[in-house]
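First, one chain by itself: the form predicted on its own, in C-alpha cells.
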Amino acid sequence: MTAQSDTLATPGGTPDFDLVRQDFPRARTAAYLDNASSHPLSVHSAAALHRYIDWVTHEVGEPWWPSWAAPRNESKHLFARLINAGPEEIAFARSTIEAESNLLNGMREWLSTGNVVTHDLHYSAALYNYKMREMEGLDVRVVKHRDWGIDIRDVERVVDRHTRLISIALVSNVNGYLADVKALSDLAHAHHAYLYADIIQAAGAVPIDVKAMGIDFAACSTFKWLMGVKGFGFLYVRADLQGTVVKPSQPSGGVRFNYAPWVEKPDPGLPEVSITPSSGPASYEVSYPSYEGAICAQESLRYIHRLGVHNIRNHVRALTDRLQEELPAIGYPSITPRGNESPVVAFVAQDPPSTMTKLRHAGVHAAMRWGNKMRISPSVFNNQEDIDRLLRALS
C-alpha cells in the first residue's frame, strides 16, 4: 500500500469515502449523478495528465519512447488484473464500439457460416453495427427484453447449432441491468459459440472475472467507471482465440528493405521488402495508443485497485437501494430490476422537461434518455447528501 492509499483507509481497513469525495472536485460544484455518461477525473489523474502535458510542452524530444512506455504498459497490466485476464490477452483500443467492430471484422470468417445473437438492452451503437452487418448478409437475432431484463429462456429459443457469437452489454447503459453472464456464456459454449461482453458500464464499478464468468471477448473505454478520458480503452481477447477465431483486421507491423541504399550489403536469400507482423494482443492495435489515455488510466486504475471494486460496489449499493425505494414512492417508477448489482438505475419521468428543470435548478446532474427514462448513476464520491438533494428537487 502507498501512503496515498493509507490516507483513504479507515481503521478497519475499508476506504473512507468522505476522503474519497475530496479527491473529486466535481463533487464540490454539483450533486453529479451522471457517471454512466462520463466520470469526472480525480485530482490524482488530473495531476498525472498535467505532468505529461508539462513534459510534452517543455521536454519532448528524442529519446522519447522510454519515458512513457512503462506507464503505458502498467495500465495494461492493471486492467488485466482488474478483470482477471493475462496482460497477453489485453490490447489497447480507442473506444468500445471500435473495438467490438474490429473484433467482428477479425471474426468475419467464423461468423460467415452462422448467426449472432444479441438483445435490445445492448448499447444502441453496437446494435446499429449489427444491423448494418445484417444488411450485408450476417444473420442477426435480437432478443427483446421482458420488463427491462433479459429472460435466458428467450435467448435459448434463438440460439442454435449455427450460432457463432452471443453479444451483450454486461451492464446495460439503458437501466443498469446486470446480465446473467455465466448462464449466457454456458449457453454459448454449449453450442460451440463464444460470448462477447461490452463492459464499459461495469469495469471499475462491478467485480469482473472473465475466467469465472466465461467471457471470451470484452472491450471498454475508460471515461466512465474507470475514471479516465475519452479516446482510450482496452480490448480483451482470450489467448487461445487470438489469430485463430479472431484474426487481426487492421494490419500492423514492421517493414525491412533489403536493397541499397537501405542496406550496405543486401542478403540474396531475402526478398527486397519483407515484413514482420505484430503478434499477440499488439496485432489488434494500430500505431500508438493515446498516451494521455494510458497515463490517466494508469493512475485511475491504481486508485480503483486501492479502493477495491467490492468496496466501491458496497458504497454505491447503499445509494442506489435508497433511490429504488424512494423515487417510486414519489411518482417515478423504476425500470431497473430490484436487487440488480450495478451502479446504474433508471426511472420513468411523467414530465421529462419539468423533471430536468427541477434537477438543474437544484444543482443535480442526472441523464434523461429514451424520451422519459431518468438515469441516475452514483459513484465513489457521491453520498447520501447528494441523494437528499435529488429527492428534495423531485418531491
Ligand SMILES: Cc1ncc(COP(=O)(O)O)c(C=O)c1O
Second form
Amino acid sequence: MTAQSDTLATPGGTPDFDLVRQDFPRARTAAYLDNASSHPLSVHSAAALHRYIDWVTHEVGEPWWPSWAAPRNESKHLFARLINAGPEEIAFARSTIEAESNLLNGMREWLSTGNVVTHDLHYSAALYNYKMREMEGLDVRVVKHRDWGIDIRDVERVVDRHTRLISIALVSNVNGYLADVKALSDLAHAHHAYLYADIIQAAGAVPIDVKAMGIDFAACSTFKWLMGVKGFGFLYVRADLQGTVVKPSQPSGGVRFNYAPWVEKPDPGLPEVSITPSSGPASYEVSYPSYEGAICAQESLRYIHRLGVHNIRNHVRALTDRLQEELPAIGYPSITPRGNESPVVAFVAQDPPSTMTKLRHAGVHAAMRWGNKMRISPSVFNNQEDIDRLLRALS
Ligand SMILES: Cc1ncc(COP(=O)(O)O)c(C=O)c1O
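Can you switch from the form predicted on its own and show the form predicted together with the ligand instead?
Up next: the whole complex, starting with the chain shown before.
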C-alpha cells in the first residue's frame, strides 16, 4: 500500500505509531536512531518518487510537466502552514547553509554598518560562513554556551545598538538544545535587529510558529525531520522585509529583446535588452527547484500534517526521556539540558570507538560527533524496543 490513508489515526484521534512504523521499512532492519543526520523516506514518499522516475524514464502516466509542477506549489503551501507563515513568504532553497548565505548576501547593505551575534551551538558551517565574512570586515560576536545551553544574559551582554542580526539554530545539531527563541527575538527587536533561525533540526519535529516566536528569517532543507531528500528546502523571509532589508541576492529570470530578428517591430522607447525585476519569494529563487525534492516534500509534509507535530513530539519525548534517564546511569553523562523539547539528545562516551563497535554489532545506528559526543535522535517510526536494543548494547 502506498497511498496515504486515514488508518493511521486511532479512535481517540491520535496517530497509531505502530502503523507509522510500517511506513518506514528501514525500521525493520535496524534500530535507526540517527534521524538528525538523515531521515529515512516513508513508503509514500518513495512511491511518489518512483512514479516521477518512471515518468522521466519512460514518459508513462502523466502527459507533461505541469502536473509535476503541482507538488512544487503544494509543498510550499504545506511548509508555510507548518511554520505559520504565508506562502508568499517562502522561497525554494537548495540547502539550509546556502539559504543562510544567500540571505546574508541580500542583507549586505543592512549588515554593513553593524554586527551579527551568533553562538557556538549554531551549525558549524554557518559559523564558518560568519568567520569568512568577519575576514571581510563584518563584526561577528560568537557567544559561548554554558552547560550546553545558551544563557540569554550572555547574549544580552554582546547585543548593542549596532546589532543587525541574531543568528541561531532553533535546535542544535550538537545536542538538540532548543533555543529560547522568543527571548532572543525580543532582544533582537528591542535593538531594531532581526532574528534568523536555522530550522533544519526543528521543522517537522517541534512546533514552529514564526509569528509567535518572532522569527524574521528561517531556512531548512528536507532530508532530516521533513523526511525528504537532500538538495531541496525552503527559505522564509518575513513579508515586509522582502526587497527592503533583504535584497534579491541571486538574480534569476529572463530578458526581453527589442531588436530584429527577436521582434518584428522594435519599440524605439525600449532598450534593446531589458528585464522586469522579480519580486516576492521568486526574487530569492534561482531557476527550477528540484522536482524530486518537491515531490518527496509534498508527500512527507502531508504525512507530517496528518500526524500532527504535537503528536510527533509527544511520541518522541517518551523515547528521549528514557534515554535521558537511563544512559547517564550506565556511564554516559548527558550534554542535553533536562526537559529540553527536541528529538535530539547527546551523551559523552568515555570510549567512542568501543561504543560505536557495540552499537554496530547490535544493529543500532547513532552518531558520534565532535570526538566523544554520542547523538541519538529518534523519530516517528522508532519505539521502545529500539531504545531497549541501544541500552542493552551499551550496558
Ligand atoms: C543545524 C544544521 N544546519 C544545517 C545543516 C546543513 O544543512 P544543508 O545540507 O541543508 O545545508 C545541518 C546538517 O546536518 C544541521 O544539522
